[in-house]
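Just one chain follows, in the form predicted alone, and it is written as structure tokens.
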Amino acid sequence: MSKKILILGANGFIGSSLSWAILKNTDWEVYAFDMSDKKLAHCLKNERFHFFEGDVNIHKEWIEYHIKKCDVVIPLIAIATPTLYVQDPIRVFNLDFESNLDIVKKCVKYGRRIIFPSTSEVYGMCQDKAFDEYESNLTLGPVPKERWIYSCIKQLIDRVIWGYGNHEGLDFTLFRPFNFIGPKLDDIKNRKEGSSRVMTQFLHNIINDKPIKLVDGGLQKRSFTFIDDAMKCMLKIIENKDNCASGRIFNIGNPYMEFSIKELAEMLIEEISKYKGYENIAKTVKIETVSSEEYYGKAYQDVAFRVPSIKEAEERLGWKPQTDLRTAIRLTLDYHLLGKDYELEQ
């Protein structure tokens, strides 16, 4: 029997990767739900995809239908920009916590099963060489540390979740994802510092001739994950063969692809430099370090590292990510520079 699928939030980097992956893949059905429909263009032309345009603090009783009416209900709506962790706390806790909490109340309402975008910032500042989804504490900062909101937000749903999963029968997954890259990210057009991911920052920078900024010098680590590997694991949890993915956390993310943001720059700069009317650009950009301060403000924290234990994963689904971090570069680059159609030539 072919699922339905609600997707919340589907114009967004996961949500239109998800939508396609789950067109391309599966006879399952997609609903789909977002203030626009820009990043959807190859998922409206299929007859198993339903987009409805809108706001999920306008149209709650259409999400409410929905919610009734399909399978799995993923919620991947939410406000993820660091600068707007510092600058709007509280319009991140009314989308992030408040609009997702009532979707998940209607998920145990009508007994639902809910896939839900937890993150790899509910770890903090763990001191664990490998972030593991049962083991390691979720160590905040300070109050006065904004930054903190967002994790803290994520946290406390993830929690309730587990409650509702663990004393109400709620049938539910959660995934935690670690720096997903690839086509697709951001808009690399006009781009105001620090309101989009680092990679796509970057790229938008370096291609209109303006300086990359290195947070503290950007030797803060991260594991990048491509974009493709993280919806085959995707996939598998929302097929949830044999109840493999049910009342279960999942770290999605790549542990051999542990690379500083200063050294993800340098591997940007030097592939960019490979395409046509770009061979000089390694001699023409310019890196400039700040303070994190002085980037976000005083309420921003950062983290030395985030590496995922992806050992759930690969034993309860099967799965392990396959994408180096220079070949997920290529791919991006061949997208925004090239034009190349990414999603049908894959």
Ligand code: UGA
Second form
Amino acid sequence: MSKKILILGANGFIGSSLSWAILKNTDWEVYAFDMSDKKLAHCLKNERFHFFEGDVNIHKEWIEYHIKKCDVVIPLIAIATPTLYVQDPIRVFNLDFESNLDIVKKCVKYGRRIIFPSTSEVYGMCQDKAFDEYESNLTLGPVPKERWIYSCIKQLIDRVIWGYGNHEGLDFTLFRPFNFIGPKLDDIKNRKEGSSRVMTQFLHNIINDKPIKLVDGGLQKRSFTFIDDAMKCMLKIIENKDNCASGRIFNIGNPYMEFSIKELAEMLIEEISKYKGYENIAKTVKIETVSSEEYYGKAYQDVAFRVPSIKEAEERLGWKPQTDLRTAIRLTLDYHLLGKDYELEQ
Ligand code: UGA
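Swap state to the form predicted together with the named molecule from the form predicted alone:
First the chain shown before, then all remaining chains and molecules of the complex.
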């Protein structure tokens, strides 16, 4: 049966990719909400895509009406940029916690299924080799290290949703993205230093002749996940065959793509130099080391490594990531440097 999916924050990186993945692969209807539709041009042409331009704190009636009307609610409106966690933690709290809690409560009220974005950040500085949804401890730094407000907010909402699920019958799934990358992650034009995630920041700096800054030498590692792989997992969660995703938490990540930030920078430079006009970039680009205090301020504390266990997604959803980092970088560069959109070409 065709499902009605409500996506709040449809113009974001995950929202726009998910909207397109749904339209392309299913017969579901998408009710999409955001402040802008800049990344949604191809979705807007589809008659199963219904877009409303609005603000989560103003258009509460529209949201409530559509929570009632839809089968599945996916609230993706949030600030997810580390610089803002330390620069404006209260804004992060207002949007990521308060606005989203309101939506969670509406799903409880109307008995709607919610698929909620938790984050890899909830594991914080956990020392496990691979982070497990049901076993790993969630390890955060002290309160003055304001970076952890995002992690802490997401952890509390996870626990609230889990509580509503276990005690009041809320049908939910929590998913935890591990450093998703791809063409539409942040805008690469006009970036202020630190205003986007690492991959887009580096890309912006390289093509604008600015030095790449490796925070604390760039030895910290992340597991990068190509957005297309991640969306395949999301479709399985939404489909929820035999209730396989209900009441569960899923890491969505690629444990085979763990690289240091320095390695990411090197690979990016190597790949960019294969494009016309950028052949000499490897010789001209400057790589600098800055301390995290200089880059983010005193309130920042970093995560040294972060590898997901994806046993849960493999066993329950039959999902496995397929794309290696070099391919992910190439598809992202094709989009920014050649204007090729792999999503539309498939
Ligand atoms: C991010 C954000 O918190 C969320 O978007 C999200 O929940 C999570 O990752 C995720 O996607 O899993 P983080 O991995 O720290 O956290 O985000 P980035 O800003 O992409 O930074 C990655 C690493 O690169 C950090 O160690 C950072 O210090 C470093 N970095 C960043 C640099 O060395 N240079 C830069 O110019 C920017």
